[in-house]
Each structure stands twice: as structure tokens, then as C-alpha cells.
Amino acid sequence: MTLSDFIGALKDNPYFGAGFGLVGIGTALAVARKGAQVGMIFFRRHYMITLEVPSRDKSYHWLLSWITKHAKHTQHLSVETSYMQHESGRVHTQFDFHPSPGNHIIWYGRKWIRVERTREKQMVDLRPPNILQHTSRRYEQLDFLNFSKISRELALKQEEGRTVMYTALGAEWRPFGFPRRRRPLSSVVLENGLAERIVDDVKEFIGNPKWYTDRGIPYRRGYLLYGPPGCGKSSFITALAGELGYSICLMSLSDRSLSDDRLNHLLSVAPQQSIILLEDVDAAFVSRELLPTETPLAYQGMGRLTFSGLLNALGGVASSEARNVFMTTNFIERLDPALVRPGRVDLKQYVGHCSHWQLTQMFRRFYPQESAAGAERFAEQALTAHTELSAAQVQGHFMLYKTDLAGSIKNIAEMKE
């Protein structure tokens, strides 16, 4: 039997014909599927453009807020629970739903937008950073700019009139809680002329970067507020940020995970228009002169951050510029002279116990209906009963007698220490 006769016999077999047809259909479907995949790849490479936004980028949170607002019908959501404390002290639990990692299709501006949220596999810290990918047609790539501008305007509108608090997490700054309402500068009563002096100095520094550049001086400024606890140091810095429209970056030098390199990096990548706040710096490092020579390791602090690393980050060769750093301490005598020298601390200001003038101003703020003479009498009686009064003590006393002016004056002697 020849080869042609064998093939002819196979064709005449009904079972072979059916199998050959099924194989042909399967092959055609595989070819079609492969062609569709190749066509999609070709289309995306030549006619589509993708914008990738990592979570460390400033615009990431803007875009995520915009997507949360417009992706109302997505099937994949993540919940974020937060607590908000009202001025009355009542705590309110709030649940926010964000699009979870995955693909989301959004209809906006008479077109479909595909957004993919993924997690990076390489994790630097405990929270893996996210990535947002926005895909659209290539000839509409200018929409990326408009898309980012709209997201930014939406985010800034949510923060309008509020102070954003940042905290250091890993190698980046992340918003801490919800933006809080700006505290008026007038709500913090310091000694007469003290607040104005600091505010004028900060504004002069912010408004004259060229002055520093022309003279070859590093464009940075450090402030140290020191004095007894409860006298308004941290409250004033919060009100100052509200006055300037700045955010606040909170950093703890006692963090055991804080190293020299990480501190230097965080100071260099701090958000623009922000105040870097280092509270209670004496708790992390004390003066070398106050430590016994037999325990030199105690001077190195509690974590991996060294004192020399702190000095270099604040005023060394590798320290960043264009920043405002505020430090607070209750015991300035515990600080090493190298930490508070000019260049690292350019303005030191004592914030002490309430003076006669402060007491009168606080009294009139809480009881505006009372006369100036009544405020004077209250200040005299308070200083007679107590030699030293902090602003926190006086405010706590007024809170006990919010609607009882007579009781506030009558019980001055019982003001809590």
C-alpha cells in the first residue's frame, strides 16, 4: 500500500473525520486566542500609555482620594477605621472605604479609565507600598496632567483651613490621622511680645531665601523652646503652623528604629512648607558633662541614633536645607552645648510660668464679659496664692468654672498644682 492509499483510507474512516474536525476547531481557537493576545499587546504598546504612581510620591494620596470619590461602584474595597475626637471630647468612629488592590474601571469625562492598584513585592518597612497605574489612549496623554491637577485640588480642598500632621514611618513621612482644624495664634497666650518675636523671625526666614544664598549661608533655621512643662511650648508651635499654613512633621528621637542615616534622610525628604518638631530632646540625649565617666554608653541614647549623627543631621555637611526645625525641652541644662550652638539652634526662647499680664489675658479670653479691672484682681490673687502657675494649670482651672465666674475667683487657692 502506497502512502496516498493509506491517507485515502484514513479519510474514508468516519472516526478519523470527526477527530480531525475537532482538532481543527481547537487549533483555530488556540490561534485566535494567541492572535488576540498578540493584538492586545501590540495595541497597548503603540496606542496606550500608563502612568505609574508609587505610594511614596506626594500625588499618590491625592489620586487615591480622587479614585475613592469616583469609584463608587467598584466591587473590591478596603476599609480604613479611624477615630475622631470632637471639641466636646466625644469620640466618633469613622469608616472610610478605599478601592482595594486590583483593577478598577471608572467612567469619567465621557471615557473609561482603567486604574490598577498593586502592592510592591519588595518591602522596605512593615507596610508594603502601593502603586497606582492609570491607563488611557496614547493621544490623550495630556489627560494625565489634568487628572493629577484635579486630584490635587480635591485633596487641598479637604485640607483647606486645617493642619496636617505627619509622622515618620520607615523611610517616609505619612499623614497621621485626619487634618485638624487650625489653631488660632491668639488662643495661645505667651508673655507679652514673645509670640510676635518668634512669628516675625520665622516669617523673615521664609521670605528671604535669596539673602542666605547670596552670602553662602545654609538656608535652614533652628529654634529651641525651653521651660517648665505645661507652659505652652507645643501649643504655640501648633498655632504657629496654622498661622503660616504649614504642616507639622512629628519625630521622636527616642524611637529605637531611628538610625543616623534614616534621620538624615527623613530631614531631607520632609514635606514642603512644614515644621519639623522634635519634642523633649533631653529625653533622648543629655549633656556629656552630666554623665559619669564610667557609663559613657548612656550618652549614646536608647536607640541606634548616635549623638554625632544627630549633630550632623541638624548642622553638618550633609544636612539638608530649606527647613524649619523646632525643638522643645523642659530642662535646657541637660542639653549638650554642641546641640544648642548657633547653626543648629539659631533662636532660643524661654517659655516660663504665667506672668501678671498673661493671667489677665487668659482671664479675659475665658470671661470676655468681665471688665479689665476684674481680670487685674484675678491675676493679683492668683499670684498671691501661687508663686508659679503654668498655662495648663490656669486653663484647667477655668475649665472647671466655665460658667461660674464667681467660683473661679473664689477658689483660686484650690487651683490644681
Ligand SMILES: Nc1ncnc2c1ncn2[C@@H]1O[C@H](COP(=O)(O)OP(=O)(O)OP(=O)(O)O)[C@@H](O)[C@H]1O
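Positions refer to the first chain, counted from 1. Between two forms, the rigid core is defined as the largest C-alpha subset superposing within 1.5 Å. In this text, all values refer to a predicted model and were calculated from it rather than measured experimentally. What changes on going to the form predicted together with the named molecule:
Once the rigid core is used as the reference frame, the Cα position of residue 373 differs between the two forms by less than 2 Å.
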Second form
Amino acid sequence: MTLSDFIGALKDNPYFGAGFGLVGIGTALAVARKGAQVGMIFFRRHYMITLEVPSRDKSYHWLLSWITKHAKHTQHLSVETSYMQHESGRVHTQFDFHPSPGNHIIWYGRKWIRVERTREKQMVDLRPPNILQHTSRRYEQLDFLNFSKISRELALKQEEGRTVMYTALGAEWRPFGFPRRRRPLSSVVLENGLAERIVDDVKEFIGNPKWYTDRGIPYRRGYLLYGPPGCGKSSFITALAGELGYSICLMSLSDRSLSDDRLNHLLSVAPQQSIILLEDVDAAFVSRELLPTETPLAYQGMGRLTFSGLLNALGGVASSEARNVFMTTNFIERLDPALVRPGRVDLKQYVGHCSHWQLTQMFRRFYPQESAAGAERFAEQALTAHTELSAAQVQGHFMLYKTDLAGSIKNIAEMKE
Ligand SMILES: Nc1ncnc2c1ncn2[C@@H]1O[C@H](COP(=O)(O)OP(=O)(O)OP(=O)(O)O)[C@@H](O)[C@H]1O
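The form predicted on its own done, now the form predicted together with the named molecule:
Below is the whole assembly, all chains and molecules, this chain first.
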């Protein structure tokens, strides 16, 4: 039997024909699948473009709120809980629902947009921040610009004339609550010329980055406001942020989940044009000279944040963006000298009890119809009745007698918190 006879016999064999046919179909499908994959890769490479928005980028939150608004039908949501404890002990909690990490398809402007939320993988010891990826057709590159612009406008509209408060969530800063109406500087009455002095200093710093780069000095400035409670430290910083059009990044050093790495990371990724506010710095650490006998245990270093970690983080924030760190305390004597040395704290300011001048100013703000002489009399009587008065006490008293000036003066001796 020759080879041609053998092939002829196989051709006529129905089993062989069917097997050959099946193999042929399988191969054709595999080739088609591979072709589709290659075609998709080719298409993506040449016709698609991906925009990556890291979480530390300013537009990240704008895009995230845009996506949250538009990806209404997504089935995967993740909750983000922000938590803030006020000095009064009052706890403020907020739940935000965002599309969870993964793919989300959004129908917008008569187009499908695919948004992918992913987590950055190379971070150690930190809750990884998210990345948003937005994919569009290459010839519609302008889409990115429009998309980013629209989300920015949406966010800016919400923030117009307002101060955004950020709190630290994992390794990221997240806006907390709705942006607050800006507090005018004039509403915080500090000792004559004090507010202007700090405002001028901050403005001078923000306006002169070149001075720092020319001298190789890290572009940051630290401020410490200290003094008794209720005298306007926090209120002034909030008003200052409003004046500058800055946001506030509020951080508590006694947060037990704060580690050296996390603090360092948070300081370096704080949103641009923001003030970092560390309130009650004495609550987390006390001067090493006071330890261990005279200090209550509650005040000793807590959590995984170490004192040297804090010093390094404050001294080591190298950023091209102006970095303003404000700290407040009621007990400056409890702070370690290393914490308040120049480089970490460049301007220290005592914000104390009300002076005669402050009392007259506050009186005139509350009772604008009253004469200057009336305000002087009020200030004198208040200081005769009380040696120390905080602005919060005075404000509380005025609130009590909002429409009753005579009552306000008559009951001056009862002014209390
Ligand atoms: N100098 C001031 N001018 C106007 N209002 C003030 C002033 N100081 C305090 N207040 C009012 O008193 C309240 C408490 O003030 P604030 O929280 O700013 O004080 P603080 O000095 O930061 O206190 P603490 O040291 O306890 O944090 C606020 O409602 C604020 O409006």
C-alpha cells in the first residue's frame, strides 16, 4: 500500500474526518480568541488612553465625588467613616459611601466611561491609598480635560467661600463633613495687632518660596499658639485658613493608630494649600524633663507614635509646596524644648485672657449701636469683677443677653463659662 492509498483510505474514513474537523474548529477558535486578545491589546494601545489619578493629587477628591454622584447604580460600595472628637468630648462621626475598588461603568455625556479604583501595592505598613483610573478613547483625549474640569467645578462650587476640613483616614486625607462657611478674621478678636502679626508672617512665608530655595532651607514654617482655653487659638486658625483660601488638615497626635511612618506620610501628602493643625500637642507628649514622676500617666506618649518620630516628621517635611504647621496647647511648659525649637516652631504666640482693648472690641461687635464710652465702661467693670476672662466666656455672656444690654451690664459679675 502506497502513501497515497493510505491517505485516500483515511479521507474516506468517517471517524477520522470528524476528528479532523473537530481539531480544525478548536484550532480556529483558539486562533480567533488569540486574535481578539491581540486585537484588544492593539486597540487599547492605539485607541485608548488611561488617566491615573493618585490619591495625593488635589483632583482625586473632586473626581471621587463626581464618580460617587454619577455611579449611582453601582453594586459595590464601600463605606468610609470619619471620626472627630472635639475637646468637649463630643464625637462627630460621618459615613461616606463611595464606589468600592474595582471597575465601574458610568454612562455620561452619551458615552460609556470605565473607572477603575485600585489600591497602590508597594506601600509598607500603611493603609494603601487609592488610585482612580479613567479610560477613554484616545482620539477623545480632551475628554480627560473636560471630565477633570467638570469634577473640579462641581467640587469648587461646593467649596466656594468655604473652608474644607480634612481628617486623616489611613494614609490619606479625607474631607470631613461639608465645607464650612469661611469665618471672617474680624470675628476673632485677639489682642491689638496680634492677629495682623501672624497673618503677615504667614502671607510673607507663602509669598516667598524663592527665598527658601535660594538658601536651601526647607520650605515650611511652624507656628505654636499657646494659652488658656477658650481664648481663640482654634478659631483664629480657622479664620486664617478662610482668609488665605486654605483648607485645614486636622490631626490628633493622641490618635492611637498614628505611627511614625503614618505621620510622616500624612505630612508629606497633605493637600496643597492647606494648614496642618495639631491641636493640644501637650496631650500626646510631655517634656522628658517632667517624666516620669510629676506627670500623670495619661499624658505620657501613647500609641505607636514616638516622640523622636514626631520631631523627625516635623523637621523633615521637605516639600515644594508651602507647608504650614500650626500647633496649639494650653500648657507650653509641658512641651519638650526640642519640639518648640526653631525649624519646628518658628513663631510662638501667647493667646491669653481678654485685655481691656479686646473687651471693648467684642462689646462693640455685639452691640454696634452702643457708644465707645459705653464699651469702655463695660470693659472696666468686667475687669474689676473678674481677673481673668476668656473670650469664650465673654461671648457666652453676650449670647445670653443678646437683646438685653442692661441685663448684660447688670449681671457682669456672673459671667462664667
Ligand atoms: N478671641 C476671640 N474672639 C471671638 N470669639 C472667640 C475668641 N476666643 C474664643 N472665641 C469663641 O469661643 C469658642 C472657643 O474658642 P476656641 O476653640 O477658638 O478657643 P481655644 O483657645 O482654641 O480653646 P482650647 O485651648 O480649649 O482649644 C468659639 O466659639 C469662639 O467663637
